[in-house]
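The data below hold one chain only, encoded as structure tokens and taken in the form predicted alone.
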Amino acid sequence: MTSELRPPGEILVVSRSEVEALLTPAACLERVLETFRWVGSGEVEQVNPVNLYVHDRSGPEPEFGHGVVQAFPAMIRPLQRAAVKWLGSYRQNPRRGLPAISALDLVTDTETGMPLALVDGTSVTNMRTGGHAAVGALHLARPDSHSVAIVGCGNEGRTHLRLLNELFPITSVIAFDVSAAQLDDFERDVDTWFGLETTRAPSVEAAVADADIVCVVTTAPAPVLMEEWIHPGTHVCAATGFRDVDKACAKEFDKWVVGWYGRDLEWIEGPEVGKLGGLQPGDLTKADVHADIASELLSGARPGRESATERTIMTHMGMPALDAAVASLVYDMAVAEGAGTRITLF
């Protein structure tokens, strides 16, 4: 892939609100799969997240949550880009008035070495989780799936089910929240998008009864999923691990499925063990999860969803490679569209 002549030292910056403008959920999605194929194909050179814990995480948890500071460097052979997010994460930060969760995004092209774009890394981060939640989605999901539940209606439970209406043909919406302010704004925005009504539960275990595909996505600190409140049939993305999804469910639902080993062993059995994903040493291993996408069900190695009565769940703590791609995706798309704003660095 070619990129733009341009003077050296000139990039574009490219805001948050001109990404979710440029970023559709079907090009999104796309460059996920693309991305997923890359990997299992050995086209990506990625290096696991640096993590830069500022707090102890084996202590009590500070005011606003344990701080951690990570660098997610990938390069994406296919796209002759490399990039890096740059990323911080404070679970209670919107207590004080700030997101829980904020990034940057640089693109680099390859060919050169020359910076590209700094991109807004949290729009990005939360459409592509969204997207790879999707991918499990189409491989473990019941193809006539109609109802979602989302715990956790923030950025990223929009976005799950934004990129899961591009797969399946959703009906019926289910929602929990503990802040009525947040179920406000997400009923409107899913009334905004795809014309339905959102049905509130008064608690996790009712939103998820009826469901047949559920997305776990909040911040909090311990499981709000048990094991037993999901049935026959149902599948569940769980966006940060077994952190706030028991993780029973790893080993009594039919088939666990992670996004790359390369990346999940690391929070499984790993460095990160304790850490992040919400697990302890010895709590789970490699040997309790059915398949990775990126290597084993996009080849056909592993099968995915066999029978209509499976519980399934996917786990992925996300990687650069992820990043990377849709970073480089929306530099393209403001490329076209003239969008972002240029600034001179040298």
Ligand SMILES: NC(=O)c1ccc[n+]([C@@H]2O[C@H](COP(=O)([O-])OP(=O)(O)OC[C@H]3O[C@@H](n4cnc5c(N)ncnc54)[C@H](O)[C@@H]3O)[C@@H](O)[C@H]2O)c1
Contents of the next structure:
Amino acid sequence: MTSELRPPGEILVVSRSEVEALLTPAACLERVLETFRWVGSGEVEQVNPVNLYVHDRSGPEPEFGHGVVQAFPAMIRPLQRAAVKWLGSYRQNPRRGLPAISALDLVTDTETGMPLALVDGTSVTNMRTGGHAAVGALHLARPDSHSVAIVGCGNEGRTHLRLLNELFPITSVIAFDVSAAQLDDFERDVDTWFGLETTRAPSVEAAVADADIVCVVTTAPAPVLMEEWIHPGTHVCAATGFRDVDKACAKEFDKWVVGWYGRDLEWIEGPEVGKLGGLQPGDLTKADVHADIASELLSGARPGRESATERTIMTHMGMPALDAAVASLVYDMAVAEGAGTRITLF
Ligand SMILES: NC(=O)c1ccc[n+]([C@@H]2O[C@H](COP(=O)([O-])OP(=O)(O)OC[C@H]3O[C@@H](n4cnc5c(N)ncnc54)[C@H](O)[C@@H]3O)[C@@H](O)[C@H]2O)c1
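Next up, the form predicted together with this ligand, please; the one we just looked at was the form predicted alone.
Below is the whole assembly, all chains and molecules, this chain first.
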């Protein structure tokens, strides 16, 4: 943690471009891994997101303005920091030239209660989500995994690949997206980052045929990946629960692992079931889950991958602790590098 001499009413604003320059995949992965450990050992206080739905979702969806505003609060005791992510998700926004997701992370010092920083939360979300997928793959993918299929080549497609690249010797990237423009940009970035040529697949089924690790990170409202397309030995990272992945994967694969029961059961048999697509009441239960990462895999209470032929899947709906801990890291990095803009509030 950085101790900084500054007036109490001053905060540091860290912009998206600054987060992207400061937060390396290696640093993010280390922070995500330690956050899962802190959650598992009870050193984190967090509240599942407070969801403010803008419209009554039982009626017809309006053309625009259908969305949810959410607060993700968490306190990370080992860091002496608390933070809240304030997130807006409006899936029709791109049709009016706005991003579907926008987020701010407000970081506070728990020693004094003073606000420290306002960090672009969208870039933090992108990286920490790739981070939790990578932590899942660390326990569930074959260690020699070298070919990765990215289904949905947007922000998460990129960060999933960048974080997985920290752990696996990736030599082959296979991509599928419904948007040719997205694929063009993705291919350029993969070439820049890894010097790898991306193979464009004609379908999701073709994309996953030779992949060791499959990342499904689309904004599709219904499953695009079917259970029968996944071969033995493959691991699937699913960022939207089962909104864009066939729920049969949960029952038919050898292991379905979630990030942390405290968050993920909300979407399996809790209050979020049936909302925003994905699982419906009765589809799956906790009994279908092999383990969670935070309390069971990291402690060794339950095993990860046990053979080269297992088919595995990890889903995690994103816990507030990850945003808080990674935003706190970004603040420390910004202070150390002299980055960010100081704002006097009082
Ligand atoms: N679990 C979490 O904590 C978490 C966190 C962040 C985002 N997400 C989810 O991850 C998903 C991706 O987020 P993002 O920020 O990368 O979005 P994005 O808009 O940057 O990218 C989504 C991509 O999916 C593509 N796509 C849409 N429909 C498709 C289809 N049928 N087949 C293939 N590709 C398709 C789009 O063209 C786009 O390139 C979203 O659904 C988001 O809600 C989950």
